[in-house]
Structure formats: C-alpha cells, structure tokens
Amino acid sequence: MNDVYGRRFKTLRVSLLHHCNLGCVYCVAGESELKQANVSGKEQQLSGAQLLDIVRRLHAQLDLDTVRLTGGEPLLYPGLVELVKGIRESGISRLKLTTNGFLLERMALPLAKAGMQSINVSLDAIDEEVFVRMSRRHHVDRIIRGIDAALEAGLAVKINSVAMKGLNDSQLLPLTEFAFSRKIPIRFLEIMAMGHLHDQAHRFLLNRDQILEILSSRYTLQPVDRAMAATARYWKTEQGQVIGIIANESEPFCRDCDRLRLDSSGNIYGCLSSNHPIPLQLEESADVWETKLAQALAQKQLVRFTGSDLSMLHIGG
C-alpha cells in the first residue's frame, strides 16, 4: 500500500496505555490533568492478547519492519513482557520501546530476555532541580540507574530530550556529556504542537539552529546523511560520538514518513497531526482493514507537521 508520494506503513507505534508516572510539562497541562496522568486505572479497552492479534494482522497486511511500544508509560503496562515475547514470535524484525525510564532498572533484563532490542529513554535534565521542573517528579537518579541497567542487559539505548526554551536549555550540554559518558547517542527534540501546547508551542521552541549553536560551543559537529523515513538528522563529533535532532518545526520529515500509530483502544492514526481515530475491529475482514489503512495513509501531512489537540499522553511520542 502506497500513497501518491510513495509513502507506506513500515513502522507501527503502539500506545499501550494512557497514564504515566511522570507529569512532564509538554505532555500534561496542570494539576487536574497531572492527577489523571498518574492514575493506574483500567482505561485500556483491549487486552494484551487482542492488541497482539491486531499487531499480527497489521504485520500480515503491511509486512512491517519495526514495532515500537509507547504509552503513556509502557513499563506500567501489565503483561508487557508477555506482549514483547508475542510480538517477537510474530516475525517482526525490529522491536523497540520508548520509556521515561523510571521503572527501567528492574524491567531491563526481563525485557531483553523477552526479545526487546532497543530502548529510547526520555530524559530532559540531569540536574535534579531542572528535572523536577520538567517532569514534576523527583529522583532523576532512578532513570540514570535504569539506563545503566539497560546497557548491562545488552539493550541498545538512546536518550531523547525535549528541548524547551527557558525551561531546560541549560541542560543540553550536561545531557550530552552524560550520554557520551555511557557511549550512547542522544537526540534533542523540538517541542511539538500537541495537546495543551497545540497553539502555544512556539513560546518554548528551541529550534534546530539554536540547539546546534549550544552544542557547537563545546563540540565540532559533522553532519551525517539522513536515512530514509528517519525522524532525526544526526551529527558526529570528532571522536565519533552521535547527536541527533528531531526538528519537527525546522525540518519536517513528512515527505517520507512511514509510521502508523495504534492506540490502546484499537484505533489507528496515520499522523500525529490527525485527532480523528480510525477504529479497527478484529472481526472485520482484511478488505475492510485495507480500506481503513488507506484512510490512515491519507491523513499524512505533506509539507509540515501541524500538530493537533491530541495529547501525547494518549498517543505516545
């Protein structure tokens, strides 16, 4: 299945649940939403077995290359290890996960044994005070221990850091130094116009050139050719260390985007800029799913990412 621009779905991002144990400022607006974000409720409508059935059927129809598990916070998902095993047994070649890392210290080894290959850890500050400002939680040391446990378990690790002007711009160099001390790549994300920031993300935008200016004050950076459908553009230091920037605003990557999103209720989305879910039902035929997948593909933007009022808490990064 291809659209007129040659785009197709090869990566599936599965949002396993809608709650989180952090309350990051780019994801959660205020106190009332913060309480909702930390509820360990039963909002998911599909069981792990049902989600696995959907993933298998999508793989059969799309020949997926990659599945990435997201949230909310996916490490809160009951039965996560069993789900990982099931996805690996379905024949999908790459299985990845994005987490805030708060529970990673005890989950890293079981996930690696189940077949997880790669983990992106969201970490927006090394300094405890700035970490609290960004996440509304204490103990950044728990995430650091989680990263070390993941590396010890043999998982490939990247750090993702949302760069926000006036909030954590002081942390770009310390975060980079930390990543390099562990010999892992770090990627800085421009703030996305999603959820409560849909109409005001520009207030916090630290753009690609500004990020590069800060990093270049300490490192000599050489650009690396961008891979097809990659969200990030990468640079290497003279020592071969890797820095990436996901520049949704400065350098959109819509033209060759290959991502399909599945939420915990069984709805698919072709783009984060669309808040119009397309429901999949397991009893529907392959022909019906093909029609719905075509609808999702038509949701993709062409020129730039426009965002929506859909919260990142509900659909994942």
The other form holds:
Amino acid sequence: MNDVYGRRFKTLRVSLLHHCNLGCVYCVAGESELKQANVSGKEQQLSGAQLLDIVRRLHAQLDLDTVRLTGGEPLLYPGLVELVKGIRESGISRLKLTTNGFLLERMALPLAKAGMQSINVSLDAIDEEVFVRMSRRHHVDRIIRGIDAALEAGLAVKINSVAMKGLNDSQLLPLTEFAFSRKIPIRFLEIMAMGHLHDQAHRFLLNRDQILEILSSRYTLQPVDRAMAATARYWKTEQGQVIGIIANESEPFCRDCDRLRLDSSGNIYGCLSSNHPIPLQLEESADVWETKLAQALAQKQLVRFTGSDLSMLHIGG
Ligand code: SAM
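Moving from the form predicted alone, what structure would you give for the form predicted together with S-adenosylmethionine (SAM)?
What follows is the whole complex; the chain from before opens it.
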C-alpha cells in the first residue's frame, strides 16, 4: 500500500499506555494534569495478548521493518517482557523502545534477553535542578544508572533531548559530553506544537540553527547524509562522535515518513498532525483493516506537521 508520493507504512509505533512516572513540561501542563498523568487511568488499555494480535496482523498486511514501543512510559506496562518476546517471535526484524529510563536499571537485562535491540532514552538535563524543572521528578542519577545498565546488557542506546529555550538550553553541552562519555549518539529535538503547547510552542522553540550554534561552540561538526525516512539529520565531530537534530519545524520530514501509530486502545493514526483516531477491531476482516490503513495513510501531511491538541503522552512519542 503506497500513497501517491510513494509513502507506505514500514515502522509501527505502539503506545502501550498513557500514563507516565514523570511529568515533563512538554507533555503535562500543570499540577492537576500531573496527577492524572501519573496514575494508571481509566483508559481502555489493551492486554499484551490483544496488542500482540494487532501487531502480528499489521505485520502480515504491511510487512513492517520496525516496531517501536512507547507510551506514556512503556516500562510501566505490565507484561512488557512477554510482549517483547512475542513481537520478536512474530518475525519483526527491528524492535526498539523509547523510555524515560527511570525504571531501566532493573528492566534493561530482562528486555535484552527477551529480544529488545535498541533503546532511546529521553533525557533533557544532566543537572539535577534543571532535570526537576523539565520532568517534575528528582533523581536524574536513576536515569544515568539505567543507561549504563542498558549498555551493559548489550542494548544499542541513543539519548533524545527536547531542547527548550529558557528551560534547558544550558544543558545541551553537558548532555552531549555525557553521551560522548558513554560513546552513544545524542539527538536534540525541536519542540513540537502538541497538547497544551499547541499554540505556544514557538515561545520555547530552540531551532536547529540555534542548537547547532551552541554545539559548534565546542565541536567541529560535519554533516552526514540523511537516511531515507529518518527523523534526524546527523553531524559528526572530528573524533567521530554523532549528534543528531530532529528538526520538525526547521526541516520537516513528512515527505518520506513511513510511520504508523497505534495507541493503547487500538486506534491507529497515520500522522501526528491528525488526532483523528481510526479504531481497529480484532474481529474485523483483513479487507476492513486494509480500508482503515488506507484512511490512516491519507492522514499524512505532505509538507509539515501542523500541530495537535493531543499530547504525546496519549498518542505515543
Ligand atoms: N515516556 C517515554 C519517554 O519519556 O521517552 C515515551 C513517551 S514520551 C511522550 C517520548 C518523547 O516524546 C519525549 O521524551 C520527548 O522526546 C517527546 N515529546 C513529547 N512531547 C513533545 C513535544 N511537544 N515536542 C517534542 N518532543 C516531544
């Protein structure tokens, strides 16, 4: 299934649940939202067996290359290790996870043993005070121990940091130094106009050029060619260390986007810009799913992300 621009779904992002143990400023607006975000909600959450069935059927219809598990916070999902095993057994070649890393120290080895290959850890500060400002939780050291445990377990690890003007700009160089000390790539994300920031993300936007300017004060950066359907553009330092920027605003990547999203209630979305959920039911036929997948593909934007009232907490980051 291709659209007129040759785009098709090859990567599935599965949001396992929509609560989290952090309250990051881009996902969660204030104290009352924080309480809601931190508790297991009334969401109609699919069981591991149901999720696995959906993933298997989508793989049969789309011949997926990659599944990425996310949330909410995916390490809070009961039965995660079993689910990882099941997805690996279904023949998906690349299985990845995006996490805040808070529970990673004890989960890294079981996940690696179950067949997880690669983990992106979201980390927006190294300094504890800035970390608390960004995430509303203490103990950045837990995340650092989680990253070290993941590396020890043999997992490929990348760090993702959302760069926010006036909030964590002081952390770009310390985060990069930390990543380089562990010999892992780091990617900085431009803030996206989502959820409670839908109309005011521009106030916090640190754009690609501004991020590059900060990084270039310490490193000499050479651009690297962009891979097909990649969200990030990469640069290499003279020592061969890798820095990426996911520049959703400055350099949108809709044109060859290959992502399909599945939320924790079984809805699919073809694009972050569209909040319009398309519910999949397991009892429906492959033909019905084909029609729904075509609807999801038609949601893709051609040029750029146009914003969304839905927070990544709900649709999956
Ligand atoms: N809890 C997991 C984590 O922290 O990685 C997975 C879900 S979380 C929504 C995934 C990531 O989405 C965040 O860490 C952040 O990088 C990204 N994100 C969420 N809202 C964003 C926004 N408005 N702009 C840019 N990135 C955002």
